[in-house]
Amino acid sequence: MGENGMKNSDIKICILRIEGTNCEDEMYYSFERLGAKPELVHLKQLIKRKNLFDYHCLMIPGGFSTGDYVRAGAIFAALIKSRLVKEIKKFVEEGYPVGGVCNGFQVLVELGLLPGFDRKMNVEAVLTINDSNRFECRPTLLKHENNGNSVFTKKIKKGKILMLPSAHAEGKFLFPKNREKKYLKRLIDNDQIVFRYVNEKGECAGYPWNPNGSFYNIAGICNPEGNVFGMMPHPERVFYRWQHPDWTRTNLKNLDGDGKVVFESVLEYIRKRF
């Protein structure tokens, strides 16, 4: 129970679906298992029926949104922007939390909430083709960079390695050549970077520890703020640890799975600030 005496079983997340969005069940069960109520929206219901701020989270799931045409993402970030953008923005700029998994990732950055470096949306970034020029699926080693800064990972500590499944075709995180270095200090300065692909060493490493490519071996980050959040591998499903591939040879007294603490986090963020 939070501060204010909201529970888990007092929060509404929104799970925002479109054609070809595949991983919905699994964020709204990892949501439901902590006692939270998560509820499957369609675009075009929030859009003619549903008010978002009856939410205190919105999510936006991985999959292959309106197929991936154009670039992955893109389509679904159009169609919010062009029928929701100031809802959008004002429930960020009021401390809700907002948070994209895999192709969720891929339609925050294309919305301009992520990186977020102003509040004008403005697109910096992109996620691009995977370097392998293929369809990567594998489990990928994670370590925490943040600081404290995102909502979605405060109750990980930094410098944990998590292992969480990666399953993209473009999750290539790059900037402009000629903003890079500005950009990169930006986000170090502001505590943005959240996760980073690493080896068994926890030392940042090429392929197929970085199964994409991306810039500074980028695998998730936040917005200044810290309340919106995206990331390519996928928390939902290693919410158990018996969904790990190695889960026999770990301890098998504890058997939450590295994703599960992302939900409590942001629920545990949402009792306090709500």
The other form holds:
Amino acid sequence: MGENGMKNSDIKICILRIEGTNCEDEMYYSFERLGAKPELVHLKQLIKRKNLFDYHCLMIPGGFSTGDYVRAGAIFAALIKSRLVKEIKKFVEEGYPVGGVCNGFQVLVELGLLPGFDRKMNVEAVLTINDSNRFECRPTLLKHENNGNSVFTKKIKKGKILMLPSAHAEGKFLFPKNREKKYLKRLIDNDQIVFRYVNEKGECAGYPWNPNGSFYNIAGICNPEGNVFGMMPHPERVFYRWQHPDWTRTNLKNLDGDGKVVFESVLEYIRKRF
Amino acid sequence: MYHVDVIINLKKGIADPEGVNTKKALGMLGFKVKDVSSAKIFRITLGVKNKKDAEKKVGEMCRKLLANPVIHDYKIMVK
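Pass me the form predicted together with the partner chain as well; I've looked at the form predicted alone already.
So here's everything in the complex, that chain up top.
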């Protein structure tokens, strides 16, 4: 319980959907199972009838919004930019958490909220077509590399390895070629790197451990303030241990699924902060 | 009325898996191909008064939606 006595049941989550989003139901249940009050909100509802500031957190789910036309997430981002840009900017500035998974990560990057170096919502990175030129769908191992800046992973120890499923065709994180080194240094200095693809030993490795050829094996990052977070793999798909592919082969049956802690972390942040 | 073709292609040095795979497939069909790169064309019809306006508008479209400046170049051709 936070200083104001806020409970999980007081926390309202806006899960934003449009045509082609998926896994929003899994995301909804992930929050509901923890006692929070999620709501599936269509972008049109948010533009016309609802107020973003009625919620404590904005989540953009995975999927193939608007058929992935133009580029994955580009049209969803353009729609948000055209009608909600002021609200979202203020929401982020006031410290409310914004999270994107898979397609949601692509939307946040296309919106310019991630990596968010200049705070002016300029596009500074891209999630582009996988090196393999195909849809990569498999469990991936992610090493948590954040030192405590990211509000979505505060409860995960640095160095811990999680198994979360990846399912995307456009997940290769890239910076502009001529600014790669500069931007990477900024990511590290600001503690913005959250997850990196690793092998069984916890070392950064190539394909298939890194399913898309992502620069610096980046799987998830946050903004400099830590309240905007995006990742390609799906934490909402492994809320329970039995959703892990190796469930029957391991002795971890009584543990939680590896994705659950992401939702717990953000709820804890909201309870403490608001 | 103006018809505008915009070609969105990848910048030099950016991996183009679609091009690489197409090259491979063409090679398997017996074609001797030195290089293949993929690009996307949008054909846009605009009701503007002159060519310059058409170019300006489509340039804005590229910056706001059609291209990502990190990996893409674009070429505008007004007919």
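Residue numbers count along the first chain shown, from 1. This one's a predicted model, so the numbers in the text were calculated from it and none came from an experiment. What we label the rigid core is the largest C-alpha set whose atoms superpose within 1.5 Å from one form to the other.
With a cut-off of 2 Å and the rigid core superposed, residue 48 has a Cα displacement that falls short of the cut-off between the two forms.
Taking 2 Å as the criterion, residue 249 counts as shifted between the two forms: its C-alpha moves by at least this amount when the rigid core is aligned.
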